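Here we start with a single chain on its own, the form predicted alone, put down as structure tokens.
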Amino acid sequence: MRFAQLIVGPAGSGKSTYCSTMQQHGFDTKRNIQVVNLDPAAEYFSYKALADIRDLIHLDDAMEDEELHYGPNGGLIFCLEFLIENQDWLKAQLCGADDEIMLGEPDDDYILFDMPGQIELFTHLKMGKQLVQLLESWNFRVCVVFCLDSQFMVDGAKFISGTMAALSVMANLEQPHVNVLTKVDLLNADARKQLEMYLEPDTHSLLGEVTIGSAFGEKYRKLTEAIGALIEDFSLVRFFPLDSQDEESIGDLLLQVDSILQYGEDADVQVRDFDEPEDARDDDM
């Protein structure tokens, strides 16, 4: 069995930083965590990539082609569709080019897939789900990690917005799902206290912020209450904070994802036989 995290989220939400942080944490703890870049528009990332979609196709290829002339958003969609159509390239990077090599692949590979920041690729378009299905066919167990900038969570309305985006990704991809609030290390003390409201949210108090004091909030009060009840009654969304400067925070989050993926549960238990203490043997005599 192989293991994969699919790192998704809005542009600028810290996906590449998350990948770099987890790869470095793996190195520090003597654990092999690989990263694959699947963002054809990426300009820079600090992690060491196992594979890079830009070796197959770059966003500029789609935008500058004389026949295509895509804009940035259309170009990203085209690049992901091109990746799915040319899945043999990705399979060769991850598993080997043919089935014989794939049969001999090492177990317990742990790979993070750094995805583009175009959120509609995962909320309602089909490419994200197709990628998940490909990975599952290659013996990967997949968990989706949805990143959201913690500095975005400053009021109830934005919390509801972020929550609905997370729910949309969860419903579309139909995979185990973890929501992460990134960039916690950039918050000041007051902002960190405010953030605690959204880690274990009281939906009714947050709805008060949304519905009171604005004509829009009053007009759509029932709709907002229904959304809040859905979130609270079914416990659909929970956010985990990530402080990239705190090893304990990184380790706790990785442990959470590992538990969802059941990583390491198939490992053999190491049993060691200990010699009987000499004092115990003397007493028996």
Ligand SMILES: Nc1nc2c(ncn2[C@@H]2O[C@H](COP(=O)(O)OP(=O)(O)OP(=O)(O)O)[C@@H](O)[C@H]2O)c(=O)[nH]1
The other form holds:
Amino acid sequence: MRFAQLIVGPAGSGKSTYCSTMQQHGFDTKRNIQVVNLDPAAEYFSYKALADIRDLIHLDDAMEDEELHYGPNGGLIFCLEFLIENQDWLKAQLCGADDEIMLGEPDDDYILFDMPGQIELFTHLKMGKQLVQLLESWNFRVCVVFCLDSQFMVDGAKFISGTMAALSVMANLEQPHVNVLTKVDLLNADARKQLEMYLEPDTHSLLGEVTIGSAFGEKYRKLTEAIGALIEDFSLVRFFPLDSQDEESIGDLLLQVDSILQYGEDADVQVRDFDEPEDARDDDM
Ligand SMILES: Nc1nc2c(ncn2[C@@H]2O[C@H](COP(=O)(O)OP(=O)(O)OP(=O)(O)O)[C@@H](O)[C@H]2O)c(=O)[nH]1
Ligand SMILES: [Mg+2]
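Okay, that is the form predicted alone; can I get the form predicted together with the ligand now?
After this comes the whole thing, all chains and molecules, with the earlier chain placed first.
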């Protein structure tokens, strides 16, 4: 079994920084965490990439093509379609050229996939889902990590709309899912307090605030109330704050994702296998 985190979220929400932070944390804790860049428009990232989609196709290829004439967003969608069509390229990067060799190997690869910020790839287009299915067919267990900038989550109306964005990714990808609030280190004390309140959401206090001074909130008070109740009643969406300056915060979040991926649990099973009765062990000799 191999493990994958698919890092998604709106433009600039901190996906690539999350990948660097986790890779560095892995390095510090003697754990191998690899990162694959699947953003064909990436200019810069500070992690060491195991593979890079720009070796296959670059956004400029789609935009400068005489026939395609794509703008930046359409071009990006094209690049991801191209990736799915040329899945053998990705497979070779992840599985080695000859996958015969990989069969039967106890593999505990742990790979983060840094995705582009075009959220539509994951809310209603099919490429996000196709990518997940490909990874599963290559023996990966996949967890989606949805990043949202915490600076935009410190008022009730935005919190609701951020939650809905997370929910549409969850509904489309149908994978184990963790929502991360990034850049918590940038919040001042008041904003942190506000955020804490939302993290254990009491729908009524949240929505009481939404309806004040927000045209949408006032007009659709009942709707927002119903949405809030839905989210609360079904425990649909939870957020984990990430302060990338705080090792403990990083470690806690990784532990959370690990447990969703059941990472490490297979290792326990293997240890137990060794405790088989004596004669079973003799047979192996
Ligand atoms: N202070 C602080 N800045 C952050 C953090 N995460 C991201 N940033 C900054 O936010 C900006 C965007 O971060 P990226 O990691 O590039 O975001 P992204 O989601 O990969 O962006 P796109 O790939 O363009 O969609 C950069 O200037 C980062 O330095 C954080 O945890 N703390
Ligand atoms: Mg990025």
